[in-house]
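One chain comes next, on its own, written out as C-alpha cells in the form predicted on its own.
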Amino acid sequence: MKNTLTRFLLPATAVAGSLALYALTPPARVVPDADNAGLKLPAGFGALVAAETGGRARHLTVTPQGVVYVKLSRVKDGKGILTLHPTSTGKATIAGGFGGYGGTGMYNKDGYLYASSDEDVYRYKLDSKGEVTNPTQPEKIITGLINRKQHESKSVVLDNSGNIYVNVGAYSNSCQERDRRPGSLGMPNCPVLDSAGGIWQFKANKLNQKYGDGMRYATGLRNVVGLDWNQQGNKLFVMQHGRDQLHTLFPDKYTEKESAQFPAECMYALDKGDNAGWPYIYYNQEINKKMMAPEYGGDGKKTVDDKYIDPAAAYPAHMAPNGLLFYTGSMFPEKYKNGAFIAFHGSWNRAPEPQKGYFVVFQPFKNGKPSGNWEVFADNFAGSPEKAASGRADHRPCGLAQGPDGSLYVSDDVKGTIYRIVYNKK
C-alpha cells in the first residue's frame, strides 16, 4: 500500500494553523481509497488507509478536535505513543510522538489522555486543541500492576464518574499447577486471582495508585483486551479471550475439533463484585451452558450452577477480541447506534481447523443489552481467506476508535496500519 506519512515532526505554527482550521471547517466528504484499503464493507461504506505507523499499533483513541493517538506495543524510535494530525483529505500524518514505554491501553476523556504500559497507567493534560501539553512529564497514576509475560497487557476505560478500569490478564492458561502441561490438575482457590484475572476500579485522578489504593472490581476474567463503558446502561462491558488447548492439555476427553470449536470469547456486562467463573469454568456457546473446566473435574459433558455471572453475548472460539467499542456517532445509519463493534484479532490455535477471525464485527444492541445476531463488519484484513485460514494474516485489527464525525478507525498491529472507515450517503 502507498505510504501515506510524513514522517518528521511539522513545525509548531503549521501544526497549530491546520488543528484550528480543522476545528473551525466542517471536514468534507471523506473519499475512501479506490480498493477501500483492501476491506470488505457493507453496501455504502468506504474506507481509507488513514496512517502507515510502521510500528506495533494497540489502541487508539481521538479527541474531540480530530487528533488521532496511537499505542504502540513496543517503543519506536524513542516513542510508545504516536500522535496524529488529520488532514482535508480525510488521511493524517505523523506529527510526532513520546511515551517511551511500550504498552496497550489507550483513552481520552474530559480533556486527560490515558495510556498504559504493562505495569503502569499514566494520564496526559490535552489543551483546547486536543494537544498534550506535558508529553516528557506524565502523571503516573497507577503503578506496579502485575507483569508475569503472559497476558500482561492493560487496557483501560473510564466511567463517568471519575473512575478508570483496568485490565490485569492472569498469567496463566488454566490455573494449573503446572501451567500448560497436558494432565496437570488446577490450584486450589486459584492464588492468580489475587492480583490478576481481573478488572481493577482506580481513580482517575490521583497519582501513584497502587493495588491497596484501588478495588477488585470483578474476577474470574482470564485476560481482557477489549472494553468499553456503555452509555445506554451507564456500565462496563468487557470482552474476554477464553482458554486455549482443551484436547492438547486432556486429550482423553475432548477431540481436536471440540477443542478449536470451545470454548467461547465472550462479551459480559459487569457490575461491582461480578464473578465470570475463570478458571473453574468456561462457556460452550453451542448449547449456551457454563462448563466445568477439566482442571477441576470437567468432562466437557459437566455444566455448573449459578455461581458465576453468565456473558452477555458469546462468539466463536479463539478469535482474540482486542478491541470494543460502542458507537454513538451519526455519521452510520441507524442501526449502529449504540451498538457494538468487535475487532477480532484473529487465531493461532483452531488447528487442523482453518483459523478465523481477523475482522471487525457488528454487534447490535437495544436499551444497553446485545439484541440480534452479530454481523461481519469489516473483512479482509488477512488479505485472503487462504491467508486468514492458514493464520498468516498480512494486518490483524486490533484497537477501535470513533471520530468526531462518526467515522469509525481501526489499528492494525501487524504493520501498523490504521484504517478509517466511513460512510457516505448516495
Contents of the next structure:
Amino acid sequence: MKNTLTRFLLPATAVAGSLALYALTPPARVVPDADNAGLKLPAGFGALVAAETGGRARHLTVTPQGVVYVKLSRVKDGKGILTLHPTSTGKATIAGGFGGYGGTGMYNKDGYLYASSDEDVYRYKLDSKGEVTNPTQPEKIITGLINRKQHESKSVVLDNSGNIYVNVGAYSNSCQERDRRPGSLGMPNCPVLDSAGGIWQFKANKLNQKYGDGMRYATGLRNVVGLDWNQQGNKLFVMQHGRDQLHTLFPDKYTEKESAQFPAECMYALDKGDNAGWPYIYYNQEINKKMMAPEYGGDGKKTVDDKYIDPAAAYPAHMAPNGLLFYTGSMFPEKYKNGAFIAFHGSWNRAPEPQKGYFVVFQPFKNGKPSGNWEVFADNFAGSPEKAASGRADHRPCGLAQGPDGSLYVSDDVKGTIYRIVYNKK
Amino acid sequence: MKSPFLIAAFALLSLPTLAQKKPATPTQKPAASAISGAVLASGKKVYTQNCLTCHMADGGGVQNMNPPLSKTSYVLGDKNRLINILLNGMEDQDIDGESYQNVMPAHDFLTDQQIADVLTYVRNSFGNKASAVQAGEVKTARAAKKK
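Okay, that's the form predicted on its own, but what's the structure of the form predicted together with the partner chain?
Everything in the complex follows now, all chains and molecules, and the chain you saw is the first one.
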C-alpha cells in the first residue's frame, strides 16, 4: 500500500511484457471522469472509476508496480480477492481473482500480499511484476481468531520490524450480560477482552500462529477496521468504532439526540500494552473527556481520568471509520504529505436523527501527531445529501490505498466501485 | 401514519394504552376486520423505542448489519415463529439468502400486548399486509417456551 519502494529494478528478463513496461512508464496524466466519478473534491483534484468489481470491496492495496488487489467480504464467482491491472488511461481491468474466502484485510509489503478471512490471515508471494505466484497455496500465518459474526472483520497492517498487527473486534456492543438488551449491565472484568476487543501482534513470516503465539498488543478497543502504520512516528494508529445505542439501552440516562451525538469515533496512537478502555468508558468529544459507560455505572456525566489512554483525535459519532491511510506520496500538495485519510463508511446508529459519514476525511498531521482540524476530502459517495441522511447510500467508502504514482484509491462495499483520486493542478 | 383515520382513532381513545388494558374492546377481536388505528399507534410506539434503532424508520434495515422487515418470509410467515424471534432473539441465521452481522436481542421484557402490537404494526407497515398478532398468541408462545 505504502510506496516506500523508490527503486524500480529493471527485470533482467527485459522481455517481461507490457505489464512491467507500463509500470515503468506510468501515464503522464491520469484523466479523471467528466463527473469526477460522482465525487465532490477539493479544487485541483479529480476522480475516476478505476473499475466496477460488482463485489463487496473491503480493503485494497496497490503494489509498487501498480497492481491493485481488492478483498471482498463475500466470495464472488469463487473468488475472495480480485486482481486489477492498470491501463494507460488510469482505469484498471479485472484480470482475475483467487482466494476462495470472504474477508476484509488486504495489505502488501516487501514482496508479500497479506489477506484475511474472518478467522485467519494468509500471505502470498509477489513476483517482480507484483503478481501473486501462489494463488492457490498461500501460507496461513495466523489461524483460529475469534469470529462471532458481530465485528467479525480482521484488518491487518505491518510495521518495519517483521510484525503484523491484526484487529480482533469485540463480539458485543458494550459487554452487557445480555448483549444489546435494554438495561442489562456490564459483565465485571469483561471476558470478551481475553480473545477480542483489541489488536494482536504476530510475526509476519511464521506459519499457523494462534493466539498463544502472538501478543495482545493493545486492548480496550471495541472494533477497529481502519488501521495503518505511521512511518514518521514509527507507530500504529487505529480507528475505533464507538459503541452503539446509548438511548435505546438506557433511555432514562440518554436522549435520542445524545445517543446520535455520542460517543466519538476515536483515532488512537497505540503503544504496546495500551488500554483504550472499552467497554468501561466511551469518549465525549464535546468536553474531551472519557465517560463512564452506563453499563458500568455511568450516567452521562461521570468521567474517568486514569488508566485508559486518550484518543489522538476524535470525530462525530457512529460514522464508522473503515479505512485509515497515511499519505506518503508526492502527487498531492504538500499539506497532505504524512497526513491521514480516513474512510467513513457511514452511520446507521444515529436514527431517527439524520445519518452521517459516507465520505473520506483528511486529518492533517505534524511530526507523527494529528495537528489541526480534519476536513471532508471526498464527499458524495452516497449519491446525494438525502441518501446520506437516510442511510440509503449508493456507495460506501471502505478501504484506502496509495498507488505508486501517489493516486489515492478508495473501495466501496455496496456496489464494488474502485475509485481513483488524482491531483492534476501543477 | 398521520392518516385521518388514525387521528380519529386517537380522538376516540385519547390514551392509546387504554386499548391494551381492555382485551374486550372491539378493536381486539381476532376477526378479519380491519386493524384498528389504536393498535397500530401502540405498535408504532413500541417500534420507535425498541426496533427503529436497528431496523430503521422505514423498516429497510441496514446493509450487512440488520435485515429489512419489508416482505421477509419471517415477517409475513408463521406467526408463532415470528413471535419467538421477539421472545428469544435471533443470531447467525440467513434471512432470505442474506446474512447479517448484528444480533437481534431478545425482547421478552415487552408485555404480551406490546409484542402483539409491534408485530401487528410491522406486518402492516413497510409494504406488508398480513393478519394481526394477538396478545393471546404471544402468551401461548411464552408459556410454551417456559416448558
